[in-house]
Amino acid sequence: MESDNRQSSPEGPPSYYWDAVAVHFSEIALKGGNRRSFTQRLRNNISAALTRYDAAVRAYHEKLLIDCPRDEVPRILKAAAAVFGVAYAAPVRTLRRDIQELIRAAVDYFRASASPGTTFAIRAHRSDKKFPHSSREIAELAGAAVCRAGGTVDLNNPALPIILRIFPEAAYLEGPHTPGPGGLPLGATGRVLSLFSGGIDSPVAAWLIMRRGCRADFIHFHTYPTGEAAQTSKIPQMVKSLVQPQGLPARLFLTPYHHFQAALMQQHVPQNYELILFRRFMMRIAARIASEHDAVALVTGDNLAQVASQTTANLIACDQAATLPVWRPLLAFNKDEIISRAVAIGTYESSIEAYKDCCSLVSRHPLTRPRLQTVLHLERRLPLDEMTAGTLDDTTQLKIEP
């Protein structure tokens, strides 16, 4: 092993201690004959969100390995471990193929991450059936010498587990886990188009069914003026904030209300059924743009009967008005766990700022059950042609980069 001369902190090795960050995945070994495919994704994904590094993504014996600067590991580990498809992420020290080696590494790590008394677990790997000595056989050796160190060993719930890794052509100490969000690598499940309100639910939604794999644009139908007004909204930093650690760019596009209100005054519609027409209208318009743009479904962040408007029969009306297939992620979940999940992912202090999105303008007495003929009547009295090309004319793309 190499040698350093500076002292370890007693909460573990310093940075420049690890020289590599070991990506591990669970769901993707699952897929058989596919498995290539979509460990080529992940390992390109990964390399994305690593751009802005000095940092070279490998497949090395069923997981990836990522080479880069010891001073960069901290930073390179967190990055990797916000990869969709990442199960958790490690930094890993290079060792060589020597049972003595291994037996040292365990016992410097052991050293400079805890103290005499503290308990432990070898975790022999040996993928390499050459090597002279058995998994159990080196976890012996190792542990022994951890003993000997001050270790208290405890293979059930050790506060220290020392992970050693045996392949054909190298070895390595593996360090604390870093947990990923597991799932599938994005893009690997098609492109989806998510109807984003910029409330707690959309984007909670959204980080789901990416998390599927599924490649997100964005719809948002804002209250401004102009769309270069509606730029300056806190809707693109909240979706920038979905995409960054994916390292991969989305489209976003901010669709003006004001055609279906103008229309809406002009018909007077019964103020029961505007937000069903609404809804129905943004279906109408975010199919149209998802099938410009490759999208093979919408996504929302309905969730069965929360508020009236989310009812089995106003669901069912606007499922009616969509050419695509609308997807909820959210569907039979209760509020606390959406709230939960919008905290965990960032995005619930974002999402409770003050916004007026559109359907705070449209009545807030839904009815819960629609006769869908009526509102198939009602939305006949609309120049649906009219308001359609208004408002996709009028339309704002943006690129957000990550």
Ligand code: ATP
Contents of the next structure:
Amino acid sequence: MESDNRQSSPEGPPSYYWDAVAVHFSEIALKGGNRRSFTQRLRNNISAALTRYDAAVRAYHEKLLIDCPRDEVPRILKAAAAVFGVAYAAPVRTLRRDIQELIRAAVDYFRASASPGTTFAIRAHRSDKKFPHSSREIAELAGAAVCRAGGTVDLNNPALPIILRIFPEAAYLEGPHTPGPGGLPLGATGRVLSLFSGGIDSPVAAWLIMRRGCRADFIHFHTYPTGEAAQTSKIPQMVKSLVQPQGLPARLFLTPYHHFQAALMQQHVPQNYELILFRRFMMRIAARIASEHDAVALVTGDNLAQVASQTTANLIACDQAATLPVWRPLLAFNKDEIISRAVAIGTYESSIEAYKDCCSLVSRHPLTRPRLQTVLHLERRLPLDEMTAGTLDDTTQLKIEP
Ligand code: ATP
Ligand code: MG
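Show the same protein again, this time as the form predicted together with adenosine-5'-triphosphate rather than the form predicted alone.
Full complex below, order starting with the chain above.
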């Protein structure tokens, strides 16, 4: 359902005017047989995101309705509109199913939200065909009353859409829409493990995949001597900020880099092959952990040719070491697009905080076209099993609570 209520009035009715929040979803309504389970999942996820509030979410005629105390409406509106799967949320005022009441509500709403001369349109939706007035009649009667109160009709591009919905049990006036992220409710499309560096790209990649309904866990390779030390870094906070609006916990694996580093120091590896070996090492470890935790794919923030390590040849050499599919939602984005998305989802500031990432410790001048045969040859000289076992042993698992 497209929102045609993008306006926000200078004033609007006082917040206690509203007595509930309506949540509209778009895509999940399209998915045929899965619709019921998607709706149920969205309802559960919104409930989870609202646990700190006194709110009850119920399915209501192709949408969800959140009953809550009036003074909580603005906060609940904001929290509900951040949940994946939500097209938009709107405050609503419950009305009696009575034409005079509908007309009065339209006029009151116009007076509270607009000044004389403001353009408006009544959008009446009657899903109860037993109601004695058709949608058109409702719109005409309420429209005439709003004109008398100083409004100017503009059906195509009104400054103030006035939305009235009539159901068998009640009627509602629907207020300004807060757009949601769209997509699908978390958990609808499986579980993934996100390789999370704390840079600009990987948080955006994780967010995009989560928005498509994937429940994400996170793995971060760190340079700290212990997992406990890594817990004090910015990484757990960043993961929390991604997870929190969705109301569901996630796992964060904090994995040390030093076993790899130690192995590298004992062998002679040409510097320009170090990074590809490290990336393949990350893929291997991540795939192991993912498989143990029911994740079906790995997610990275790689972007084609953004840096030397992200050439086609390097990305393919990484895939070759992963035993699970590697999803790269940012592959085809431009950097400025990634940055604006990072700003929009609120991760940018933390991403640019100074941080010692292990990739910056490994050789900075990787080959753009590594030879796979050489890679495999060099890798055979490393004590792979030992490195892997030590790294898995020293991985710390954190539960990130929303
Ligand atoms: P980002 O902004 O996500 O750090 P980037 O453009 O800096 O990406 P790289 O540092 O080359 O590119 O990393 C590419 C991808 O590899 C990252 O997006 C991330 O998915 C993964 N990655 C890199 N470093 C780490 C790390 N320390 N822990 C986990 N994953 C990592
Ligand atoms: Mg990086």
